[in-house]
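Have a look below at one chain only, the form predicted on its own, in structure tokens format.
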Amino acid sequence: MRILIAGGGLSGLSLAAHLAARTEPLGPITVVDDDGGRPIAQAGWASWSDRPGLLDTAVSRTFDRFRVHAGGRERIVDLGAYRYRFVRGDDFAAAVTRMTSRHGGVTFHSGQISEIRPAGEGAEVLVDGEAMYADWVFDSVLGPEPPRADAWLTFRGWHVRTAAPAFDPAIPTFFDFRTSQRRAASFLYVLPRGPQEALVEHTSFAPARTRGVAEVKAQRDALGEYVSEVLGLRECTVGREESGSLPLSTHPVDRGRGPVLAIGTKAGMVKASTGYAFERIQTDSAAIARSLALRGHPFDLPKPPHRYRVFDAALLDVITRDPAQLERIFAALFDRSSAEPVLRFLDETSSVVQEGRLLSGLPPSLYRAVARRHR
């Protein structure tokens, strides 16, 4: 069984060692790196979990609290069996690379990929317009035709260094509503480095409609002035900005194409209510990897139940309408002193009894919505 995997950020090297760690022969497996973007050294994933992970080495951070502000109210929120969690990208890299190399049958290969096809019984992968064939390709690069999306999520954050202390390393900032909600449904976020140091950063909920120059003008002034108002730093400097745009989508995405699966964000792996993917890619990860070393293909992974998509329509559908309603949900939801029914939920893991009692306390547009889901 000869596997490729095409790409070498998140979700194909998460893959790859996912395939690795299994104890069955599964190799050849070669992972062509068709970097077009930022080199995951430089990137960097936040998550939730509540169970050892295989690549948990990565770990930089970990947070057993987060604080909310919505409603005009602050809260200190336990995680109950979960943790928050920080990776960085070259770690992840590192841990990536030393359990690869034990499994002595990957490759890495650098170059453009430029088209998938099948070929014979397997798949082709043009790469600097050479062909790689394969039995199994894993697409993180090209993928299917991307379903519509129901709204985008664009983040820009600061890394702000302080000459004084003005952070609590210990507690992380999960959404701070006292930003303007006229453009889009947005937060604050606020990740500790150390008691100087911290990425701040705004995230918005937005029709596609409203994305453009205007939105980088905006997203810049609500982090100056949240920066200097709202946590009052005044001797302060940015090393660094970074943005990005994730388009959601409660659509399901066909990602099988005969000997080809697609991987990551490709294969809707974002979830579309948070925009949230590094659990998700390590949850798909394993079950593709156990699949193939059971089954001898990759299709045997679990289908969450339907009612998860529509609650994520529902909420793009009523934020998008109405952004003040975002902080009326969230100020709701995280109303308890454990977050941990809030964490199950989104991580479709909650049974309807618990949802029931979660969702109780929910505003009206948000059961009107679901209603519409239904019809």
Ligand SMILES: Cc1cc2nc3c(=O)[nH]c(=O)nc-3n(C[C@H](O)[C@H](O)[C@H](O)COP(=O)(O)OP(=O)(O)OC[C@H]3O[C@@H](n4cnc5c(N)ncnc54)[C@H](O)[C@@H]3O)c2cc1C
Given for the second form:
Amino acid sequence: MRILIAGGGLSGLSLAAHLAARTEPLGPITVVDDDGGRPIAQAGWASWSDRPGLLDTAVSRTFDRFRVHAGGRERIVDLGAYRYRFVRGDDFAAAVTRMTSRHGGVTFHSGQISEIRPAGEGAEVLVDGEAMYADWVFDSVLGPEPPRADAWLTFRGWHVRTAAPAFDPAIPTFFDFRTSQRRAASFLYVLPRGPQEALVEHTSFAPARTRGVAEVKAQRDALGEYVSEVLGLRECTVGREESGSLPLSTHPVDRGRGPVLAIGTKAGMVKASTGYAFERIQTDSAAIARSLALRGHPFDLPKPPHRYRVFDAALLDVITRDPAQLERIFAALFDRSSAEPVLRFLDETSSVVQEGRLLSGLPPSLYRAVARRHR
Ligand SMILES: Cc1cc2nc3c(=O)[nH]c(=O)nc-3n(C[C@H](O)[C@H](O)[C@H](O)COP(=O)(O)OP(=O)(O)OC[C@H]3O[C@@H](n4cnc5c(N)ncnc54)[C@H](O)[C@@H]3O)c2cc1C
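So the form predicted on its own is up there; where is the form predicted together with the named molecule?
The next block holds the full complex; its first chain is the one shown before.
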């Protein structure tokens, strides 16, 4: 069985590693990437996890609590069984290279993909105009028609360095609402690298009509104000700036088309209420590899219960209509000594009873939005 992975970013490389880790013979695997856009060495992903993972050697920073600031109150929240982790793109690529070189059957091919089309029992991928055949194609590049976006997550971050120690290297700030909510539901996020270095990021949930086009000046003003007024950093330099815009959709993606299966962002792996995808992509890669190895096809994948989509849709509905609600909802959700129940819910692994307990203290606007979804 010949396997081609279209795109060697987070999902393509994760899948290559998970396939290479299987003990069953799966045939040759080719990863095709155009090395363009955003080099993986410059990427980095934060995520939370409560279990060991295949690519844990790539984790460079681990935290067991985080700071939240909402409703005029700051608290340090323990993560319980979870750890918040950061993986640098270059460490991730190196971990995947180690895993796939042990396997021996994985090839990396540089080229631009323009089309993926059915051919015989499998599919042909056009790479720089040349057709490459595979029995199974995993596509993180072209994908099916994207579903309608319910909202956009827009963010802009500054890599800040200070003259004197200013950050607690053991505690990231998961969210801090001390910024304007006038344009969109927004918060600041701080990921420390050390006492004098951190990524400070402004994040907004923008309505669908914005199409993810951020107001750059407003983002920079908010960052500047947070750094100088809220954090009170006087002597600091801003190094690299990074920004992005992610469509958030609660609509399911029809990811399988014959021998082609969409993966990563194209498969709807970005969680609509958080914008996080790293752990979901790891879980999905493991499930695809298991299905391929045990069933001979990649479609035996778990389907998360529908109620999580309803919650995500209700949340986006509420906060894009009334941005101030996000702070109220987050303040209520994280008003506990451990974030574990919230993270379990966001991971879509909580029980209905746990969810009942978790959601009972949330603002009524959220329930009204859930009711609207069921009309
Ligand atoms: C700036 C940013 C920061 C993010 N941070 C986080 C985070 O901290 N935590 C988290 O959980 N999620 C994060 N996400 C969301 C998500 O995890 C990432 O977008 C993730 O990279 C998605 O993986 P992917 O494989 O779908 O896409 P990518 O990682 O973008 O991979 C796609 C690959 O395909 C290649 N490619 C594209 N077009 C072609 C073509 N025509 N031919 C050949 N190759 C092609 C690209 O070069 C790329 O290597 C972030 C997203 C962005 C945009």
